[in-house]
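One chain comes next, on its own, written out as C-alpha cells in the form predicted on its own.
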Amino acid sequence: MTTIKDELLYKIQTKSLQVAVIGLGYVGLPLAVEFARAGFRTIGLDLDHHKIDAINSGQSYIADVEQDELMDVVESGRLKATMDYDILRDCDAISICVPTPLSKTQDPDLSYVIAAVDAVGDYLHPGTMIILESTTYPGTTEEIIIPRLLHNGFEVGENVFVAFSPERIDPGRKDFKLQNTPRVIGGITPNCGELAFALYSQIVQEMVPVSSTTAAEMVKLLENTFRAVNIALVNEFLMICDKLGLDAWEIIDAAASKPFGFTKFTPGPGVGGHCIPLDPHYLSWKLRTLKYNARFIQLASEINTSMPSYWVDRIARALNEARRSVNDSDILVLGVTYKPDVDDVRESPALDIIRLLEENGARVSFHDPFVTSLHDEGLETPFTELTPQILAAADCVVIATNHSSYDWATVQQHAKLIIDTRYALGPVKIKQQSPVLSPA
C-alpha cells in the first residue's frame, strides 16, 4: 500500500513537489533560488513587499544570490514571491527561515517563528512537510512547533512531517555556498528525517543526519558557541599582550605554524552579524531554565562586547600621545559592516565604536564601500568619500572592517594616526611597527 511518505518521496524524485520558503532574507532567498534551480516549483513568502517586488522582477538584494541566477528561475516560472499565505494550500514542503532575535533581557524572541508556524497551521493538509531553519534553543521544534500543528487528526511522521535543518549561510563567502556546505538534518520521527534528507539532498552535496530535531538544534549552537568562545579567547589574548608590551599578531601567526592542535582565530573590534553575538545566548537561556550556569558562554559574551570600549581606550591613548584628546578630534572610521565585503551591519561592533567616540565628543565620519547611511541604526554619522585629503585631515583613522577594496597603501601614506582593529594593513607592518597602533 502506498503511504503519504511514499507519495512525497515520489514527488521529490520527479521534481513535482511544490516548495514554499517563508522568510526571504540572507537565508531564505538563497534557499528558494536553489530549490528553483534544482527544478522544483518554488514559492517565496515574506511580509516585506519591497522584497516581493524585487524578486518578481528578477532583482537580487542579497549579495550571495547572483542576479542572473535569480532572473533565470523567475523568468522560467520556477520561482515567484508573494505575501499571500493562501498559496500554502498547494505546497508540499515548507521551509521556515525567519529571524530569531534576542530580547533586551537576552531571552529568545520566537515571535517570528510562532507567527510562521501558525500561518502554516491554518493551511496544513495531509502530506505537508515542515522544515525549520531558524536558529533557536534545543527543544524548540518539539516544544513549540509540534503542539501548534497537532490538530484535525494530524499525526507527525504519518501524515505531516517535521524536521530541523540549521542554516549555515556565511554572507560574502566564495568558497562555501549552500550547495557544497554539508547540511545537518534531524527529524521528529525517522520518517520525518528521511523525507527532509531526500528533499535537501536535491540541492546539497553532502547530508549529515542526526538522531533528532533537538540534536540538530544543538549542532548549530555548538558551531557558533565554539566560534564565540575562541574569538573571546583571542580578544582577551590581545589585551594581555597589550599589558605585556607584546605584538599579539606576531605571536598568533607563529602559533598558527603548528600543523596540529591549534586553530587560528584573530582579534578584532568584537563580534557581529546575526549568529555569533546572539546564538550562544539561546543555549545559555535554555540552561538557565534547568538551573545551570553556562559560564564559558557568559564570559565570552562579556569579553566580546567589551572590545569596542577597549578600542576606544586605545584610540584615546594614541591621541593623548599625539597631544590630542578624543573630545574635539576628527575621527574617520573605515568599514562599518560586521565582516569584510558584505553590506550587513547587524550587531556590527564598528557601530558601538562610533557611538562611544561620539559620546566622548569626537566628530566621527565613516566610509564603507557597501554602506552609505547609518540612519537606520540610530546614528547620524556622516558618510564621506575616501580621498587623500580626507585621510590627511583626520586626527585618527580607525580601521574597523578590512574590506578587500581598500587601498591600504594610500591609507598608510596619508593618515596621521591609524588604529587598526582588524590587522588590515598586512604582515609587512609587523616588521615596521605595531599593526594595532600605526603612526603614519
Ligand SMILES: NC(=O)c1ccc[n+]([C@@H]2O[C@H](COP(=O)([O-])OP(=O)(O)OC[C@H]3O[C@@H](n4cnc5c(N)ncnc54)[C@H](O)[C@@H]3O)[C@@H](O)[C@H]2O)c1
Contents of the next structure:
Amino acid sequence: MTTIKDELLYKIQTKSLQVAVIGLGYVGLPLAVEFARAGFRTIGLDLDHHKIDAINSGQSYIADVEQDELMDVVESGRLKATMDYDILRDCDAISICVPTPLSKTQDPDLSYVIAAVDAVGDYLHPGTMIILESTTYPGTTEEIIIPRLLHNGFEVGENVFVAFSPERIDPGRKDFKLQNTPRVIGGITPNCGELAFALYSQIVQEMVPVSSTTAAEMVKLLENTFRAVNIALVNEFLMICDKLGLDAWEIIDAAASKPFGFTKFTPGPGVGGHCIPLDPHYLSWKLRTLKYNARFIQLASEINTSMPSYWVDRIARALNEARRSVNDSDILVLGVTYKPDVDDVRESPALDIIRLLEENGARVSFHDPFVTSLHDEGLETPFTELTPQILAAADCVVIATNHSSYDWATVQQHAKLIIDTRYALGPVKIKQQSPVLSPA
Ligand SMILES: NC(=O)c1ccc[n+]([C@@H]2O[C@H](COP(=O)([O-])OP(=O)(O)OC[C@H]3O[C@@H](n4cnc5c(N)ncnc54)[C@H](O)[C@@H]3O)[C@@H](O)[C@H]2O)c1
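Provide the structure of the form predicted together with the ligand, given the form predicted on its own shown above.
Then the entire complex follows, led off by the chain already shown.
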C-alpha cells in the first residue's frame, strides 16, 4: 500500500512537490531561489509587500542572491511571491524562516514563529511537511510547534511531517553558500527526518542527519555559542595585551601558525548581526528554566557588549595624546555594518561606538559603501563621502568595519589619527606610520 510518505518521496524525486518558504529575508530568499533553481514550483510568503513586489519583478534585495538567478526563476514561473497564506492549501513542503529576536528583557521572542505556525495550521492538510529553519532554543519544535499543529487530529510522522534544520548561511561569504554548506536535519519521527533529508538533498550537497529536532536545534546553538565565546576570549586577550603594552594581533597571528590545536579568532568592536549576539541567549534562557546558569554564555556576552566602550576609551586616550578630547572632536567612522561586505546593521557594534562618541560630545560622521542613513537605527549621524580632504579633516578616523572595497593606503596616507578596531591595516604597517597610532 502506498503511504503518504511514499507519495511525498515520489513528488520530491519527480520535482512535482510544491514548496513554500515563509519569511523572505537573509535566510528565506536564498532558500526559495535554490528550491526554484532545483526545479520545484516555489512560493515565497512574506508580510512585507516591498519584498513581494521586488521578488515578483525579479529585483534581488539580498546581496547573496544574484540578480540574474532571481530573474531567471521568476521569469520561468518557478518562483512567485505573495502575502496571501491561502496559497498554502496547494503546498506540500513549508520551510519557516522568520525572525527569532530577543525581547527587551533578553528572553526569546517566538511571536514570529508562533504566528507563522498558526497560519500554517489553518491550511494543514494530509501530506504537509513543515521544516523550521529559524534559530531557537532546544525543544521549540517539539514543545511549541507540535501542540499548535496537532489540534486537528493530525498524526506527526504519518500524515504530517515536521523537522528542524538550522540555516548556517554566512551572509557575504563567497566560498560557502547554501548548496555546499553541509545541512543538519532532525525530524520529530524517523519518517519526518527521512522526508526532510530527501527534500533538502535536492538543493544541498551534504546532509548531516541527527536524531531529533532538539538535537538539530542544539547544533546551531553550539556553533554560535562557540563563536561568541571564542570572540569574547580574543576580545579579552586584546584588553589584557593592552594592559601589558603588547600587540594582541601580532601574538594571535603568531599563535595561528600552529597547524593544529588552535583556531584563529580576531578581536574587534564587539559582535553584531542576527545570530552571534542573540542566539546564545536562547540557550541560556532555556537553561535558566532548568535552574542552570550557562556561565560561559553570560561572560562572553558581557565581554563582547563591553567592546564599544573599550574602543571609545582607546579613542579618548589616543586623542588625549594628541592634546585633544573626544568632546568637540570631528570623528569619522568607517564602516557601520556588523561585518564586511554586507548591508546589515542589526546589532552592529559600530552603532554603539557612534552612540558613545556622540554622548561624549564628538561630532561624528560615517561612511559605508552599503549604508547611507542610520535614521532607522535612531541615529542622526550624517553620512559623508570618503575623500582625502574629509579624511584629513577628521581628528580621528575609526575603522569599525573592514569592507573589502576600502582603499586603506589612502586612509593611512591622509588620516591624522586612526583607531583600527578590525586590524584592517595590520600591526606592522600601522606601527611604521607616524602619527598613526597602533590599535594594540
Ligand atoms: N541572517 C543570518 O545570517 C542568519 C543565519 C542563520 C540563521 N538565521 C536565523 O534565521 C531566521 C531568519 O533570519 P533572517 O536574518 O533571514 O531574518 P530577516 O529579518 O532578514 O527575514 C525574516 C523575514 O520574515 C518575514 N516575516 C516575519 N513574520 C512573518 C510571517 N508571520 N509570515 C511571513 N513572513 C514573515 C519578515 O517580513 C522578514 O522579511 C532567524 O531565526 C535567524 O536567527 C539567520
